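In the form predicted on its own, a lone chain appears below as structure tokens.
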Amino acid sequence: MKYAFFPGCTIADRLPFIEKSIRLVCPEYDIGLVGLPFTCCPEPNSVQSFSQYTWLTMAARNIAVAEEHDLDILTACAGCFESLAMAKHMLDTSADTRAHVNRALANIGREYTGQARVVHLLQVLHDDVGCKGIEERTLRQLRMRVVTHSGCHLLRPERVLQVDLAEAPAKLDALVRALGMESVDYMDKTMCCGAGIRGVNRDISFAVLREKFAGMSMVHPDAAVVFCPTCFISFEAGQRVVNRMFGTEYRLPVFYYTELLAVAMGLEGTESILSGHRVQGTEETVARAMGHGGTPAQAPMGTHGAREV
């Protein structure tokens, strides 16, 4: 399998060791990465607010550059996804609106066909690898109890995006478990992050994570597990302002998928994806998930040997 790498710009510029955890793993999968003059996917929320037409253009150019290289685009974002996903369902179900963004796009020698997918990582391990794939290549299973979060960017629309069932996401959960973790359903599972309002009202924003927050915290995990950046920010920096906020004392070790599975795949470099996280004590979670130290604790958020965020 070859793609057309779309990192997208949260990962690139604030979350390098995500991506270095998921050009580790892909290539033992043989899931190529080609590197492309992407620019940014537009972000789905901002661009398109201004301007549509704007928001469609550019990612109408995004996907042409894949579609001269006869690949696919794969995604590691989900807002990336959504993005570039939704805006290819405006322009293959619109004639009229595909032959006005082409006519932008012949001003840089580029024209839209529709013939490139894109699709996201969770949707190429779980869907094209396989949960046993995915069991055969570790080297270690890891003894924790997670909650999981695929983000809203990844759900919905549903009936567009066909990545998973929006009130019942599952893939994730089976791709933990391939792992050897224990994912534990929790109250409010695919409630938002809270991140898509932070911008227009910042007080309402943390409200949202701080109750996300109380929903994991009643089933005493030891990681949360996400395949959103964005969200991957939202729980790991944002716990240290709710906590400020209102008093609590969350201090949960959050995860990209992909770190944890090159973890469980033994591979050489790990060291240095975990220690670029903000949560003082997450690369002792993994040690003890890995038999290292003891097992995890089990306690309650905010209690398993980590400092403050």
Contents of the next structure:
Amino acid sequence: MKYAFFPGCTIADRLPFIEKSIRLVCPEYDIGLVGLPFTCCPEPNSVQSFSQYTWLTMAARNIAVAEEHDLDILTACAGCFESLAMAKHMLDTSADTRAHVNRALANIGREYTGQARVVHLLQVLHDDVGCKGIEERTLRQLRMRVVTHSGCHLLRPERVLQVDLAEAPAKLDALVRALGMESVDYMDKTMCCGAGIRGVNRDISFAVLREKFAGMSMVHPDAAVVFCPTCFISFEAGQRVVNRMFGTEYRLPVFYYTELLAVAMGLEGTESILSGHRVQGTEETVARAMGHGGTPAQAPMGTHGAREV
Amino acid sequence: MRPVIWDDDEERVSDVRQAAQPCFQCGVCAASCPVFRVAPEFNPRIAVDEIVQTGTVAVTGREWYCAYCLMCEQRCPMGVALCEILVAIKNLSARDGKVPPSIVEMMDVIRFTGKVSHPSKGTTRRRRELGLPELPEVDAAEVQKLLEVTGAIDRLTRYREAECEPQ
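Having seen the form predicted on its own, I'd like the form predicted in complex with its partner chain now, please.
Expanding to the full complex; the earlier chain stays at the top.
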């Protein structure tokens, strides 16, 4: 299956090692990635809040570009998925809205027709490839206890997106289990990472992240696994800010799912992916999970766990 | 709720009121809101109640604290689309030029580059080291045109005017 690949600004410009892991694993499952001149999706919270009309029209333009090439769009970011899927829903369920947006698009010689589907990589791996198909291609099991976080914009609004259960998501957990990992349930699993208002109010945003980390730390995981680059940055770089602001000592490795998939499949080049991580001990955590490095995986959060402020 | 794409304020306010009508103030939205949990000055229940009670959309500035996680909508027993209502309120306040500076900055970056982030020199080097393909060139002129015809440029101008002459 060939898709118009929509890496999104955050992966392409800030987390190229995540893009690398996607480009490593996709061909292994015959998922073809075609690059097209996409703009920002645009970002679902700020841009939509500024002007829903602008947001909808920019999203319609991106979908129209994929339609011109007869391709469906494969997103890798929950935010891009939300914007494109919600815009598609609005355009497909209201002829008035579509006509209005198409009048705007006519100014740049494009038209939204509604032919292209919008999917996220989680759906392709879980629903199309399937956990059995994933498991069969792994060379090694990763012995790790993890907490998963799918990302708000992959789950809600549930009735429109229909990706997974919004209150009890299970697909990312099934995917991590296919790699040999244990997925541990935790408090506030479907809670936001706080990234949506980082620019508007930094203090509130990191207080939300503090709450999220409090829930995850209770079950002493070895790592967190996400399927969204914004959640990835929020968790990985954000935990240092939380530590500074609230006197905690979190040191939790964070992975985007396909990074661990590439490791479990034994693909070439995973060292260069993991070296892009910022949390101390990330590479060691993977080495231990692979059975290298002697001692069994020790929960970093258990060792350096939260301290009361 | 219909997307906010028409330029008729009165119609939009009445849309918002109608969408808020089924709310009976049970408070599940506030209880599910990650922002309310750490910053009780932002309460999605009260944002909706104000509209139903007063018949007007109060622009307080706190509407921008919504992180758009959509948990309130998920749990609302009456199916009130609170995030959509908040988006509509924010659209109204953005029309008056009341926008957090970080969002104006983001809109400016999109306006001139078509994206929300530029690849830094380091990222460009990393992309090359990782053997990643060059990204297709984004046509920023196309984006500028869309921002212009959908009124975003006007809003940015109004923000700058509001910033220069505080009321």
